[in-house]
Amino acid sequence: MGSYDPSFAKEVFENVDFGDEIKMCMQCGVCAASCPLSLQMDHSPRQIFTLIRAGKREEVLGSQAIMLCTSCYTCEVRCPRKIPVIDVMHGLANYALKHDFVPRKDTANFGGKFWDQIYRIGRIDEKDLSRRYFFAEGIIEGIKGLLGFSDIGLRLFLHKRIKPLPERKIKGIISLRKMLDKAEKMRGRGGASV
């Protein structure tokens, strides 16, 4: 059994967005009991906080749980210490990706394609996003992915939820890009996450 190493906790407290808020956790388990995805997670938020304190860097940054948070705010509303659990989990996910940990490659891939599209046109074009996401792993995987979702795509098209023509850029795309670029610079200095 190895000795306790506080260096990872210090790394998180100093470098992860809202990481220092973990110090407030009293391990009550309300976040885990409140989370609608807790059964899908390899570690609940409470367990993630414990692993951070225990110095388990690879286990935390490689955890699927940090990529599963859907920002429903249930944990945050119920937390007796008012810890911004969502912000901590998203901060850990961003930190993991920045350090080449990709615990859920498909989630990271989708998020990247989503933000690329927001940056390019200022909105989401479901058909284009799906195409880019499915074909990110190559042509064979792309065809398989599209065929697997073709019934859903057809129903969305028939119910006029997907337009046949490509989405156009929003009118203020230049301003939006400037704002996103500034947020990215702030994030690089330990500020807000995008």
Second form
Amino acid sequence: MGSYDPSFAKEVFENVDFGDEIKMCMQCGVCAASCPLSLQMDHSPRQIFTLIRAGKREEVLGSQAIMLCTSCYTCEVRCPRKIPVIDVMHGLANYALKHDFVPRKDTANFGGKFWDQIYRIGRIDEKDLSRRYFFAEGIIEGIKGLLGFSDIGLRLFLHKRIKPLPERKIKGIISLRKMLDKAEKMRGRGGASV
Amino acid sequence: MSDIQTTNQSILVVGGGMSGITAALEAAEAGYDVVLVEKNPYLGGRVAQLHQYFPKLCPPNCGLEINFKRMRINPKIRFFTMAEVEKISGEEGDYDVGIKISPRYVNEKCTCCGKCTEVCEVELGNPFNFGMDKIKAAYLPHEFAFPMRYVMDPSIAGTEEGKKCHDACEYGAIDLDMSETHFDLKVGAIVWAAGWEPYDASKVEYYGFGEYKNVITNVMLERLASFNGPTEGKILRPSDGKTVKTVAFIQCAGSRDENHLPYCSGICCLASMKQATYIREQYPDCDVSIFFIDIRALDRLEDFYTKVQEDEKITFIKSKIANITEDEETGALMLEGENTNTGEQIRMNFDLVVLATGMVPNKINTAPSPNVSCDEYGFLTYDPEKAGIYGAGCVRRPTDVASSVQDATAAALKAIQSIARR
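Let's see the other form, the form predicted together with its partner chain, since the form predicted alone is already up.
Whole complex next, starting from this chain.
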């Protein structure tokens, strides 16, 4: 066992959005067992928090768990120390991506495409989003991906959940972009209040 | 009630549990006039409901009996059951207190012959056993009730049923004309020893208390283990009355939780360990699991923790359980959590689950509230600037019986000082 190194914990407390909330964790484990995705996670939220304290930078920022959170809020509602677990997990995911860790490539990819589309037209066009998402890895991967979901796509179409024509931009797209730009700028300053 | 003469040299003790009885006795035995009021129809409070004390595992009744005897022989103490404080005004050395007495419908002629219970056909959930069994609407609160006198529930007092009980009584002890009475007391100091309520476990939704029959609380298990409880001391599952092979204790069910009680209730770790010994004594093959965040066995109480750990059939698992689901057919309960020592997911089945619920202090509930200081959780604190009303026992902090007795003795001394200062 190496000596105790608090530098990563300090890095998280100071730089990750909501990172200092981790200090409140008393390691009860209620988040882990409340999480619908805990069985898919390599580390439960509780384990992530204790790994941060233990200085395991690579293990934390490379963990699938920090990008698997679906914001269901069960852990956050139950946390006896009122830690905003979801914000912490998203903060860690963002921090990981900024520092060239890509714990889940497809999740990061989807998130990026989703954000791009919101910025471009102010709303989500499922057809366009899934096309861009599936083809991000090349044409062959794209066709494979689309075929895998063709059944769902067809049924959504038959139930009129997908419109045949492309979605148009929202009316106030210029104002929305201004807001998003400003939010991005505030985040750059470390403001977690965005 | 015009016969109650008190002066500003008298002390009022509110609450007839172990803390209140102790404060009243200590002050009376030091020569002061004491009036004690108790909300229930009997004295003894929560202690009367316990099966055994930790760590000595002895019955609480003997201690209570000794105190009741001290009360009986001391003319300085007067006590009222079914009595509540309605208002408090004034200041240290000079309080006016309004007391309300609810009708008992049974007077001092009662010999506890039980004829009224025999003829009464109306049944109620038994409050002494947390509704786990039924009692008749004319009843003795419990076997060792002090004062040893029956009570009639107000729901039948004005009915034919009440009249039937009245007619059955050979001693003229049932008085259906009793009504609520009010009287005022003048006292110099007040000891508030109103005790505590178990935290409402149904508020911790993911444990299913109130929905799953075999999820019970620690105070309920205490009654199940008691010889004068609903099962005469046999620990049986509420759903089907069967014996148990696996029992789980869930610690901090509401305590140490910002969404419920942010504080540690202090006694639940020891209480669950004590209750684990009840189960092990009755069922040599039963496996007991205690799920905890941290075990808080302070000071010499750690010896008890060590002793319980030596039992191979009692397992301590570090985990806050996050979910309970019930098998509707068998009534078995599946617990989910994360073992925070090993990181493994827990999915275990149990016959019975006991929630270690915490303590909520019974605050001073008169309006307007007198000049006292409380902490952020509602526990009374001591502020020399606000002398005159003193908390004793669990209204000051969640604590065990031995500490409550010490605290009540201290409160009695403070109350005497408030009078002596005059």
